[in-house]
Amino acid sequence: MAMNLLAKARAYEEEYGRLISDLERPSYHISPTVGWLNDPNGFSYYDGKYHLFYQYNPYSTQWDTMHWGHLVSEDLLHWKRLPAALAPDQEYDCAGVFSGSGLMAPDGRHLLMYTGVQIVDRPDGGREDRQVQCLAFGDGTDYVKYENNPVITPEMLPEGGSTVDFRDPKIFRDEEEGCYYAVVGSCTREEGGNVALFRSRDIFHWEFVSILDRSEQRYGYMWECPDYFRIDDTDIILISPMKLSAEGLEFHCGNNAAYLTGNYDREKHTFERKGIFSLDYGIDFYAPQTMTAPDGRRIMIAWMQTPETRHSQPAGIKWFGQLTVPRELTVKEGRLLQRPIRELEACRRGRVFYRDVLLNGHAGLAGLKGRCVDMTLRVRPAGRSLYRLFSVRIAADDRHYTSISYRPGDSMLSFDRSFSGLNHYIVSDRDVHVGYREGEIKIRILIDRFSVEAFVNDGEQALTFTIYTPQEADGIFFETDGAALLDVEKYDMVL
């Protein structure tokens, strides 16, 4: 049965993924070779390579029984697909091999360590999903389960942790201790979402040691996706909350991505929290992993998509999901910056520059339209009156564009898509408050054929959105309503 259900994903995905374009994918963001993806996993550095997995379901454009795909890259920019790493096919896993996380192991092997999912029977007569946690090992292509699976199991939560809601593990290793830990995401009916920390000496036997955080019923009823790693000073873990109330505009009705900063006590595997922040404030956004690059960066990338917009696929599409490009992760003032990976700037061609210009009303620049762009934007005042509007739209033709708009007067930048050619009824238009520099502001935007993803102020907040504009729309214009002056350095993205 296991080499069936993975060879039968291997050989669909050979036969069907070499039907898709080169020119139906995203430029330079990642999508599956044929079918469904969702959440990154797996994302680690081995053998001289960078992996990273990714939920997988080769066989329709739909959410259903989840494999993991399979990358590898040099460099960050260029991946190479592989063949499925892992498929749902053990008796423990036979509903789904749910989100995990990868390293090198003791032996020198990759590990992998993965949520397994299976239906099982309630006293009541009813059914529910049972979650494990799982190890495989491999050569960086192929991979074997481990015999023993699973290796942490609901039953070593204390009273009350959930069986249904139990996922998505994160290993690390402490070097100073030789040991091994896992966060991993659960609930209780009581308080809601947590973080459980396990750990092991030997990677194959696990205890429960703490619950670092929890919800109380304030953030979300279960925490997805957990991730623990320390910047300079600064302990962080980062959570995926489901079903979070809006807390005016720093977090949103429904799914979203978190990130919690405080104090991590290595001996009593406690954890201080000094604060709580939205990870991106766009729409499109879930599901955060990080690994730690050989030079030392803490590199993040996520799902470019959530599950209130998982439906929201255009007609005739041979694939569907896509991941964020890779971000640079640092810490100011307690708070996190992202910027896009500096390799990032070697796909740069053609660059177009302007310095100063006057802008009053509607205005377009030559030289100026594309789908593919990495684009820097710095206004300000021209004068000493205050601009009051000043709007980008991007991916624009006589029917469709996306506009990101900043008023200086209430520091608010607004992002929406509601032009962008989707006919699903979703969510396409966010707010987010920038800090104040009166009336100053330099935004980064990162154009894709079916994305759109905006730093502002140096990675101070993060924006990511999803659009599905038909690609001969490439017009990049301005607006504003008072008068402005702009720089503008504009490159065409080429792999």
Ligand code: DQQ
Second form
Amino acid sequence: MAMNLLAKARAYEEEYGRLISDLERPSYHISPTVGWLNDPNGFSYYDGKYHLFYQYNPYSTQWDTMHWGHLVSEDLLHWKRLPAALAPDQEYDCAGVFSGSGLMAPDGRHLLMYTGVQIVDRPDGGREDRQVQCLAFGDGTDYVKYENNPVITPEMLPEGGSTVDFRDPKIFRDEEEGCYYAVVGSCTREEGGNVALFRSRDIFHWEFVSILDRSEQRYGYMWECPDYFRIDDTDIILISPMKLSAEGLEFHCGNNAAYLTGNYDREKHTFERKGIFSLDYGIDFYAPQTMTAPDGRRIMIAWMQTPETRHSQPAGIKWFGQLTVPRELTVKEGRLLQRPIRELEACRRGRVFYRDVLLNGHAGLAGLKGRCVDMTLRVRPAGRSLYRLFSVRIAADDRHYTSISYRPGDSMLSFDRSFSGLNHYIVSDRDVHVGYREGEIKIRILIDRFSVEAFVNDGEQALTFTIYTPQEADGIFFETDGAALLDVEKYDMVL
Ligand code: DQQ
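Can I have the other form now, the form predicted together with ligand DQQ, not the form predicted on its own?
Whole complex next, starting from this chain.
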């Protein structure tokens, strides 16, 4: 059975993946070989290459029994598709090979740690998931599951730990201690989501250490896809909390992606939280995962969709689900900054540059159009009076546009994709407060065929959303209420 499911998935993606032309896909964002993609998994550097796996159902564009798809790259930019890495072919993972992480094992093999899901009988006669943490080892292409899986079971959690919601191990090595830790997403009925910490000396035998942080019924009932890392002197935990209630403009209702800042006490294994913030103020961003590049950069990548928008698919699409561009993370004044990886700049072609363009009303500029674009806008008041509104419309034609608008009077940035061609009744607009700089704002916008990622004021905030506007809609226009000066630097992205 073991070989069959993986061999079947590999044969399927080989046969049907080739039927999808490059033009039907995003140009510089990752999409599945065929079928469905969700969370990034196993993001790691192994044997001189970046490896990136993803939650994968090759057989349809809907979420179903999860496999792991696989890509490899030397520069985080050009990705080569490899055959599917894991299939749900064991008793303990037959209902899905859920999310997890990757690392080089002590013996030099590539180690994947993932959640195995099985459906079991409940004492009351019902059926429910049972989620356990498992290992697989490989050479960078082929992986074999560990014969003594699972290595972490929910019974190792303190009393009240869920056997149903216990998933997404992120493994990391503590060089000083010479051991391994894994953070795992979990929850209790009383407190909601939490992050559980486990430790191992040899990666095979694990012990529960502590609960690092918890929702206390304020930030969602379950925390998925946790990650932990330290940048400068700040400890950061990433979480994907499920079913949050909106809080101001920071969190929206439903599934969010958030980060916790604070201090991790390495002796007591406690985390003292200082802040909790949204990771992305757009609509389609979930389940991020990070890795450390060989040069020390902390790089994050995320699923560019959320569970809520998973059914809003254009008719006839042969793939569904994209990943964001990899983003470099740094910390400034206790907050994360996110910038697209610098490697992306190698794709820039055909520079168009304008300085000090006086805008007052509606304007288009020669050379500004495109659906695979990296464009930076700098806007500021023209003279002493403050403009009331600046707006850029992208992916525009006479029926469609997607807009990003800034109102300096109340430091509000808004985007709206209502006219991007999707005919589903889904959330299409969002507002976010941005830092006030005397009416100045800088926005870097990455447009790909099916998405927009905006980075505000050098990465202080990011907003990500998908668009399925017809590709012919490639106009870029500006609109102001009041006079403003604009600098534009725009490149076509050619991979
Ligand atoms: N997706 C995976 C889970 C994870 C969720 C299943 C987050 O492991 O918790 O496809 O999107």
